[in-house]
Amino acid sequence: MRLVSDEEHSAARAFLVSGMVWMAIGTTFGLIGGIALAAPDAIRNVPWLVFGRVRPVHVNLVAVGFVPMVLIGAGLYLVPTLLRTRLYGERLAHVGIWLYNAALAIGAIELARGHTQAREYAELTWIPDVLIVGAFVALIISFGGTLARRQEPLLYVSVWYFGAALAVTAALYPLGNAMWNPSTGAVTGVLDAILLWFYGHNVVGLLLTPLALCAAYYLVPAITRAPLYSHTLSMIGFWSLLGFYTHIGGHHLLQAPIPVWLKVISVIDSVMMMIPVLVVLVNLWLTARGRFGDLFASVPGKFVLLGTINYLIVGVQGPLQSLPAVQRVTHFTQWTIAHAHLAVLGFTGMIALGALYYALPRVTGKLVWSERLANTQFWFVFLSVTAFMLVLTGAGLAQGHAWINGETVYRTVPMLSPYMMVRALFGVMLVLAAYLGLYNVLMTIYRGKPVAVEAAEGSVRKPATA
C-alpha cells in the first residue's frame, strides 16, 4: 500500500484508523491519569507518567486526534457523496494525515517529555502546531477541489459545516497558539487568557461541533431513509452557532481582571447557544419521529441517537455554568472535567464511533467485521462516559459546596478519593471500548466480508438552501 495513494476513499480509510488509533492511545493516558488521582503513589519515579504530563497528553490526543480525525474521515465519504463527484485530491488529503499523524506523534512525546506551552488545548509545541495547520491547509485545498468540480448543485447542510470546521480552524489554530511566538507560543498577561479561551473553547464549538452535525445531518435521514424536517431550520442552526459560539470563551475568566463588558458578551453568548442548539436537536429529533427504533436498531444509529441527547444535555449545562452565580459553586471543580467529558466523548464522540461505523462497510467494501463487537464498544463508551458525567458532577458539587462554606482546598482533597476510585474504575471499560473498536475496525479492512453498498441515498441530497 502506497503512502500517499491515489486510491478513492484510501484518505478517508486512512483518517478513520489514524483516529481509532489515537483513540486507544489517548484513552489508555487518561486511565494513567484517573489511577494517578484514585491512588497518587501507584507510578512513582517514572517523569513521562506524572499526572502533570499525562493528563496534556490525553487531552490532545482525544480531543485533537481521536475525535476530530474520524470525523474527518467520515467527512472525506460523505461530502464527496453530498456533492456527487470523487474528492479532489486524494493524494493531497494522504499528505494531510501524515501531516496530522506526525503532529500527534511528535507532539505526544513532547508533552511526555515535559515540553509544554502549558496552556490548555494549546500545549502541543510550534513544531506540530505547524504540522497541523498544513494538514488542515491540504484537507482545505481538497475540499475546495471537490466543491468546485461538484455534480450537485445544490449544498446540503453537511456540506457547509463541513467546510466551515476545516476553514475556522486553519484561521483559528495559528491565532489561538500564537505561532508568531515560536518559542513560547504565548503572549503576555491577562490578554493571553484572552486569546487561549477564545481558542480553547472553538475547538470544541468550531471543530469537534460542526464536523459531528455534518454527519449527524447525513446518518439521521440516512438511516431512518427520511427526509430532513426542515432546511431552513438547517441554515439557522448554522449561522446561529457560527455567530454566538466565537464569543463564549470569556466565561471561563469571569473572577479574573478581564474588561466587564468581555464578561458580559461571554455570558450573553453562552445563553443564546440555547438557539443553535435545540434548533439542531429538535429537526434531527423530528426527521427521526416514528423512527427512533430504526436508529436504534443500528449500531451508527444508535452512537448517533445518544450523541444527540448528549448534547441536549451538554448544550443546557453550557450556558448554566456560563451564570456568575452558578460558577461560584461549580468553578475550578470537578463539575467543569465532567461537562467537557461529555461535550467531548458523550457528544462529538458518539456521533464520531456512529460515523465510523456507517462509513466504514462503504470506504472499505467489506462488512463490519463483527457486529457483536461494535454493539459491545457502544454499551461500554455509554456506560463510561455517564459514569463520568455522574461521578465528577458529584465530586464538583461537593468540591464547591465545601469551598464556598469556607473549607480549605487541601482539605477537600481526601473527600474526592471515592469518586477517582469510581472514574478510575469506568476509565478501564472505556479504555476496552478503544481497543475493541480498533480492533474491529482492522478485522474488518483485513477479514472482512466484500459487501455492495449504494453510493448514496438520494433523501440526503435534499437542498439546503436553494
Given for the second form:
Amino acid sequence: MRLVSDEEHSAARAFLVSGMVWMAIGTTFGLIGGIALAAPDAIRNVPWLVFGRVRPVHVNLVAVGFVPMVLIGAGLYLVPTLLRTRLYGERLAHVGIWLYNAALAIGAIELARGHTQAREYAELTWIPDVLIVGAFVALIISFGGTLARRQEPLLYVSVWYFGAALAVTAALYPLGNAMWNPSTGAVTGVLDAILLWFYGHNVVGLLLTPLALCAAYYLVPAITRAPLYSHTLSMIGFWSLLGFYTHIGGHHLLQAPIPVWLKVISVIDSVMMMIPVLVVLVNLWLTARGRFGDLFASVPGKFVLLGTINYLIVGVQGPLQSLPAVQRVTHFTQWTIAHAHLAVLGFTGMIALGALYYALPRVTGKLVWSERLANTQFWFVFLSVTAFMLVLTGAGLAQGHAWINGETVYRTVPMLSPYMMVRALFGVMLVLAAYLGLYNVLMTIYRGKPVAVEAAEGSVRKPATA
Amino acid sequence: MRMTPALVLVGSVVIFTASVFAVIVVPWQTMAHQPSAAWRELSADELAGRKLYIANGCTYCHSQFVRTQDWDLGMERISQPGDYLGLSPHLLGTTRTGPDLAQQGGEHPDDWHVAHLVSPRFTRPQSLMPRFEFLGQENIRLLIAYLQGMGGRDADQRVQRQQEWKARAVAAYNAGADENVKWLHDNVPEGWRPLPTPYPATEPSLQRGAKVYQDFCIGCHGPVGDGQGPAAPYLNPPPLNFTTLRRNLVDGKYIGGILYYQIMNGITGTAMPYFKHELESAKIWDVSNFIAANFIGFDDSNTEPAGIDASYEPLRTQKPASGRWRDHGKGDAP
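Since the one above is the form predicted alone, can you give the form predicted in complex with the partner chain too?
Starting with the chain above, the whole complex follows.
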C-alpha cells in the first residue's frame, strides 16, 4: 500500500483500517481507565497511565478516531457508488487520512504527557486541531469534486448526511476548540462551559450521528433489497436533526450558573430530538418491514440493526434525562457515562462496524477473511455495550439517589466498586472484540479470497433512491 | 422538495450559524461579566497548580460547582457565574466520582492534602483516586496551593483559620502528650466534657464502630489506635495516640462526650476533619464506643447521666465500681 495512492477505493480502505487500529488502541485505554476505577492501586505512579490522562486518550481515540474514521471510510465508498462516479481526489483523501492519523497520534501522546485543553471531547491541543481541520478540508474538497462529477442527478439521503457532517464539522471543530486561542483552546469563565457543551454534544449530533445515518440509510435498503420507505420522512429527519441538535448542549449545565433561558431552550430542543430519532427509525424499519430476518442474517445487517435499536434507546433516554426532574438524580453520576457509551459505541459504533463489514469486500475485492470472527465480534460488542449500559446506569442511579438522600460523595464511593469490577470485565470483552476486528480486517486485506466478479457487481446494487 | 447540493449545504450552514448565534453569541453578549463577592485573582502558584490539575485530568472525577440540590454536601454557598470570571478553560466537570471541589479551600490543612495526594487511601481509606506521588514534592505543593484557593476569598478566610489553629495545635503537641490532651479537652465546649456516651457499648455497637473506624479513621490513627497509620508521617501535628486519653479522663470518668465532639466537629488546624456531614449521630457514638473500648481501655457508655434509654437499647446491667461495663459486648440483662 503506497502512502498516497490513486488506486480506486484505496482512501476508503485506509480510513477503514485506521479506524479499526484506533478502536483497538482507544478501547485498550478505556480498559486501563476501567481497571483504575475498579482497583485504583493496580497501576501506581505511572504518570501517563493515571486515570485523568487515560480517560481523554480513550474518549478522543474512540469518538474522534475509531467511529468517525470507519464511517468516513465507508462513506468514501458508499457516496461515490450512490453518485455513480469514482471518488474525486483519491490522493487528496489520502492526505486527509494521514493528517487525521497524525492528529490522533500526536494528540494521544500529548494527552498522555498531560498536554490537554481539559475540555471534554475537545481535549486535543492546537496542533492536532489544525491537522484535523486540514483533514476535513481535504475530505470536503474530495467530496465536492465527486459531487460535481456525479452521473446520478438525484442525491440520495446518505449523501446529504455525509456532506452535512463534513461541512458542519469543518465549522464546528475550530469554533468548539476556540482555535483562535492556541494556548488554551478555550474562552473564559462560564461561557467556556457553554461553548464546550455546544461543541461536545454536536460532535455526537453533527458528526457521528449523520455519518452513522449515512451508512444506515444505505445498508438497510441494500441488505433487505427493498426501496426506502419515504423520501419525506428522510427530509424531516435530516432537517430536524440539524435544527434541534444544535441547541441542546446546555442540558449538560442545567444545574450550573448559566442563563435560565438557555437551559429552557436546551431542555425543549432535547425533548424535540425525539422527532429526528423516531422519524429516521420509522423510515428505516418500515423499509425493512418483513425483512428483519435478512438484516440479522448478514454480519453488516445485524450490526446495523442493533445500532438502530440502540439509537432508539439512546434517543429516547436522551430527551428524558434532559428533564430537570430526572437530572436531579442522574446528573454527575455514572448514568451519563452509560448514555455516552450507548450513543458512541452502541449506536454509531455498531453501525460503523456494520458499514465496515459491508464496505470491506467492496473496497478490497476480497471476501471477509472470517465470517465467524466477525460474528464473534458482533456478539462481544453487543454484550459488552449492553452490560456497560446496564451496569453504569445502575451505578448512576445508586449514586444519584444516595446523594439526594443526603449521603456525601465519599460514602457513595465504595458502592461503585462492584459495578466498576463488572464494567472492567466487560471492558476486556470489548477490547478482545476490537482486536478480533482489526485482525479480521488485516487478514481480509492480506489473505482474503478474491470476490467473484459477478457476485461483487450483484452485491453493490445501489439502493433505490427516492 | 428536491435536495440539491446547494440546498443541503446552504441549509446546513444557515441552521448551524443561526444556532451559534442563539446559544453562543447571545449569551456571550448578554451575560453579566461581573466578579462574585468571593472571586479573586489566582496567584502564580495557584495558576501553576491549576495547570497540574488540568494536565492530570482531575476534572474528570471532581466537579467544581455546587448545585442547588447538593444538600448532601452541606455547603454554605451555591456556585455563581461570577465565581469563574477569567478562568480558562472552565473546569466545571461533568462527573462527580470524587467530591466537589468548588469550596475545597481551607477544608483541610496542607499536610492532609500531602498525605492524600501521596496515596488517597492514607487519609480516605475507601477512596478510588489514583496516587499522585509521581508529581514530586514541588508540584504537589503547587497543586495544593490551587486546591486551597478554591472558593476565593471565602477559602482565604478558611485557610487563615486553619493556619492559626495549626500553630496552636503544633505548640500543644510539642508541649508533651498530656499537655496536648489537656489542650484538646480545653477546646471542647464545657457542656460536652462531663458527658458519657449515651448508648451502651454492646457487641453490635462495637462492630458497627469497627466498620466506621476502618472506613474513616484507620489511615491516620492506625489499626491499633496509636496514631501510627500510614498517613501519620506526613502530618504535623501527628494523629492522636488514643491510649494517652486513658490517664486524661474528664473528672476521672468521662470520655464519650469529648470523642463525639471531636469526631463531629474535627480539629481545625490539624488533619482531623469534621465528620458531621458524613456520619449520622449513632455512627459517631458507635465509633466512639469502639475507640473507647479498644484503644483507651475504658468506656463510659450508658453511665449516668444517660437520660431515658432509647427504645432499642438492652436493659442496663448494674454498673460495677471499676466504672467499666464488664458485659459490654454482650448486652444481656443480668
